[in-house]
Amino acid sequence: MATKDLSNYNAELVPDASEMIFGIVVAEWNPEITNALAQGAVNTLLKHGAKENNVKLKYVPGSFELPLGAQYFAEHENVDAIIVLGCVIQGETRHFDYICSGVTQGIMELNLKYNKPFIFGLLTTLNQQQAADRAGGKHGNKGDEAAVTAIKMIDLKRSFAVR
């Protein structure tokens, strides 16, 4: 679900989240960005009816640890979806490429392994300003987008179970 403004969506198309349980795993690296992403996700979940005690946050040291943190949620918590939030800003080395690729691959594999939505909320930007623009700035908040995606994916999965 990619949009120009990450926080601009039709709220009428978002299902009720009152009976959904969410895990949110947040990287501690770039905290001014990742904390804003987490706050956006939490606020959006609550806006759509999620109960405060059904939104569980956990932190990992950096973005590379996000897939394992998300896996721990799947294995040790009763959650319907896991939102993964982090920020990698390109530097002068290839470190950026390896981290982004590893996290992307890890999250994709978790979706399939656990048959549960793991929502990719990793910002991969060229600079600090681009990250700020996507963490509540002029392009909205990727945390909002990730929360809406989580709600919609849980609803989609449940729609297959009801027959």
Given for the second form:
Amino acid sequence: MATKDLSNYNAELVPDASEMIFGIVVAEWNPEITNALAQGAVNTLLKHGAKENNVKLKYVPGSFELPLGAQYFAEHENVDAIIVLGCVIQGETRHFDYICSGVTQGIMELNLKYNKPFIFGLLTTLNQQQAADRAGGKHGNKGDEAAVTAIKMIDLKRSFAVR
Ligand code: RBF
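Right, and the form predicted together with riboflavin (RBF) of this protein, after the form predicted on its own?
Below is the whole assembly, all chains and molecules, this chain first.
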């Protein structure tokens, strides 16, 4: 199956983000990848009208800490959605599986606990090249996709007239 281009989307279907507030949590492991994801996410939010002051960035040491970093945002900042960005590259031991399942489960639980979009921008790849391909390389940038998803989910929530 061909891999989707993560940066290729129909911009006309993306709502205006000028009245939306975003938190972004970035993991510091594999920083050349995660900084590229963050750059993509921020640029995409701004492109769709978000104000710079309404895009708040915080960092956590590794991907395993993303759910708690995201929870701090939900507890202490007035944000409409939180995007988590990380990159876990498979090594020789089982840590990959444990980190990935921990983050996946943690982020899913936050979505339902806070009734707010927590967007899963975690690359889980076999090697560095696959990660680079998805952080602004030949398959686009997962940060762009995460940003578009955040905007669409906030808009969906507002369409139900809930705040
Ligand atoms: N964090 C990542 O974001 N990506 C990784 O690829 C990654 N690999 C790790 C490999 C090992 C063996 C360990 C012990 C940790 C790794 N972490 C990685 C860090 C992890 O997400 C977390 O920050 C630490 O385990 C501390 O809780």
